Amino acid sequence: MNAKPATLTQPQDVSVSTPGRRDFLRGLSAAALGLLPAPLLARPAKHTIRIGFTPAFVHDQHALLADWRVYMEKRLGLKVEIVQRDSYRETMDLLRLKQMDFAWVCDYPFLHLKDLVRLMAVPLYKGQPLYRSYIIVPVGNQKATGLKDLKQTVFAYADPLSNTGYLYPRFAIHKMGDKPQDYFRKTFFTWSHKKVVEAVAMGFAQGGAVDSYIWETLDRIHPELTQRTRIIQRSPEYGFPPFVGHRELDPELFGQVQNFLLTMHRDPEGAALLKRINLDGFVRGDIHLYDGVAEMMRVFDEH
């Protein structure tokens, strides 16, 4: 497998959710959305907190993150540094080196990090802390109906530590009785879910795996791109990529940032920022949201 990033010269089965789990998640979401907004903290900034964000995909990424930083500083009374890296691995390494305090990570790296981090908050998308993997093909391919029709094609993965962009499609191939490493004629990593969509839309790949939240958000802001692709397979639902804090953080600081996220939707300025990234808010979440990902990891002897 060629794991080098793709160069794009032109413009990242487990059982489906049961009704009982759905009811639990609705209750969890409703309870969190009843919280009051976090008050402005009066104490002066004592140090800088470093927050890592997943590779962004929206067209105004820099403006959005700059606005997010200013808003956090105002609400928390602390200096905030936004840290971005090109891969999930780099973010994980910074957490291990204690060079990052908080991070928005994929569910797959979250389970890899194990006891190094604490689950702080899970985003709500369409009212639920859930998302899927989409398998997409160029819109001109009207015959393919799933991964079974993409054998010996060129396939784009998002990141080797992405659930929806790497782990799930490999697991789905395994369930079909094939070996993921031999299934496609060629594979490559784009290191971005948006670039997976671009690779498929432009014909660099005959198929790709992408985060449903990102594909659907792109469909709202760049429909001219997503309309050049077609979804042929949807995974079961998994817990949405969470916000985490380093395990050794001061508990008071952890609680302040957690409360900021959980109450952000109640503040007009916070709600506006959430709308810009197509999210409804945050809930505390639960480690069992990620049981489906853990099951897939066990299949590949990842613990």
Contents of the next structure:
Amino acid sequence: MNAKPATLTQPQDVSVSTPGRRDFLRGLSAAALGLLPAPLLARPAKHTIRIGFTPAFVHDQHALLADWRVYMEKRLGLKVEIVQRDSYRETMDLLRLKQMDFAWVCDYPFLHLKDLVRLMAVPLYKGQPLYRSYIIVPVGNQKATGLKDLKQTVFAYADPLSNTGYLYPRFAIHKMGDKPQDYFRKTFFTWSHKKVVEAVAMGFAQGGAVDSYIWETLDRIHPELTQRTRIIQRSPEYGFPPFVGHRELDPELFGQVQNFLLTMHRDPEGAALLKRINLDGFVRGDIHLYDGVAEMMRVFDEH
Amino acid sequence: MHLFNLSFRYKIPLWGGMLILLSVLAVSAALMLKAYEDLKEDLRISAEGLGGILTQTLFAPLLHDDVWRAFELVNATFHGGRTQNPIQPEMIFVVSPVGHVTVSTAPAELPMLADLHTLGGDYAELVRRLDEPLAGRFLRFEPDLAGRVFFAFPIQQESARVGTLVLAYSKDVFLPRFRGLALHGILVGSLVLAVLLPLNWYWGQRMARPLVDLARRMGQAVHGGRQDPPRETYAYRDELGQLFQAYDDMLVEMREKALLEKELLQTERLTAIGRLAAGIAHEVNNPLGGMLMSLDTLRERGGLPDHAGKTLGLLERGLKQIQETVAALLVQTRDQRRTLTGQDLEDVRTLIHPQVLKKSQVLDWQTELPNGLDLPAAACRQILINLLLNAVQATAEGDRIQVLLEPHLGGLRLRVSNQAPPIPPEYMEHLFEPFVSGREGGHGLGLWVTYQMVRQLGGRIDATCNGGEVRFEVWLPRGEEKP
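Mind giving me the form predicted in complex with the partner chain, seeing as the form predicted alone was just shown?
Full complex below, order starting with the chain above.
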């Protein structure tokens, strides 16, 4: 009866990988008042790092994430918490509130946050730090050849802060001379690239915009899903969603994690994990990788 | 109708079988109806439960126009795949207050934003019904028997209605389950029939066989056919058993009566013949006496030529033969006054002895004559001699003849039995009639005379023929006319 699990008696071991609504509100109010010290500095367990994962990759591969965390802890010698959120917005808020040290975010929010975070590493996909947006339709629709054929349809966006799942299609419509907000009969967000594929595959939406990396990864692990969709339009290539670190982070820690990412592909275990996540490795990257995104953002007065 | 004229042998099992069949069918039908009602009730409960949960959770996403969230909620019902579970809806959709599809799990049939009014068919009728005020907590809509059943639940909170949730259940998936139930019912029913029908057949046969048997016997009895006693006696004392008993009793009575009638008839016939013979004998005897006396007188007077004397002799011998025959017919027992004694019996034995010796036969002589019977000696001697002579003649050489004489029923029983070939029945019937003879050369008066004597003494005589033995049995009552 006295033999309680050790983890329960040590607060720093308690998993807070999914902080509740209360933490969020507390953090929000604290940030608003600017009274509390930054969580990173205040946190006694300074060897615990929090990494946010977003729908930028197939983020419901929970077993993969668990393995990833264990591997990271082993390599870094640090306690790692993985924080998952269903939207970019929440991830960004957590970064702003300093509830998160690192994050894998989309290129579009990265540019929004560029004063708050530092570019740490860019994943290599098919040997390049690049990806693009796919406009997909249900496989039953054999006529459509591009966004131009999807006027007045029901269209699925991934996330309002997604480049490939929101920014690019709106930019493309804008370039066609139409108003993105009136172009479709109805639009909705699925808050995940994978769910865009699902919505289109089931015919719930007549079209959708999805991350090429996600679609192709899904095509490998759930071909029965992607086979029910058809790509009708491919965007130009943009910089791949990067890993970022908070600007207020200890540079040593930043460098340690950055180094871990950049060398991950050399380690057999790391290479296996990268293979499972369908990436080749990480490169240091450059902010100019995202100039294309910035250009689109300027069109909508966001940059 | 022919069916009703059938033998009980078929009728009882047939009716029983029909009743069993009807019962099994009725029970099966009732069970199947119950199963169908249960299925319907299960559906209602399931739909109501699911509808209740979904309308509560759907309110917020619909209010915020988060159609994907709403879709995920309704689609979660299927757990990723549509199974054959009949309780699972085939399709779920949400209708906006203006009758458009907000969310649907079957976008191919019901795409988002489609106007139900224009979709036609069941949907137009459904959306029309949705506009009407709701009577209960939900609307049950079943356009036709074969298609779908719709359950509609308003999605609202505090009279703010954001849409209507519709659960559509297909009856196609109902059918296999119902068919399974029906098949199960048929199987069990067949099993019950397989047990009960042969049992019923056996029981019916058992019931009917004695009845049929009885009916056949009675038919035979009425038409004068064979009247053998029941082959197997019905062992139970129920009404059927009583019927059998009554029938047996009746049969015995009938047989006794018939026997009595036959005897009576024979006796009457013999009596009539006796009277006739005696009458004729008497009428013949009177003038015969006169004629013989005249002849005698004529011969004593003499002086007749030779040839006349010869003729007279001829006449006399002829008349004497007539007289002897007539005398034999005129059986007289009552005027003989001497009482039978043991000596008489010994006399008879002595008299018959040479005859027996001549054929090397064995005479088994057992006589016990009680005192005070008072029977006429001459008649009794005559009866015994007649029967013995008859036996000696009928018995083959070296065979045995039995004589038994004993008191019986207050009188005397006299039995003569011998080994002999059986007497043919047609001869048996006329055994005691005059001039009926069983052998060559017999005049056929011996048994006749015996019969007449026995009757005159108030006794009875019976002849039986059993196997290789012929038996004559005489019973004589105690004599009463001793002066």
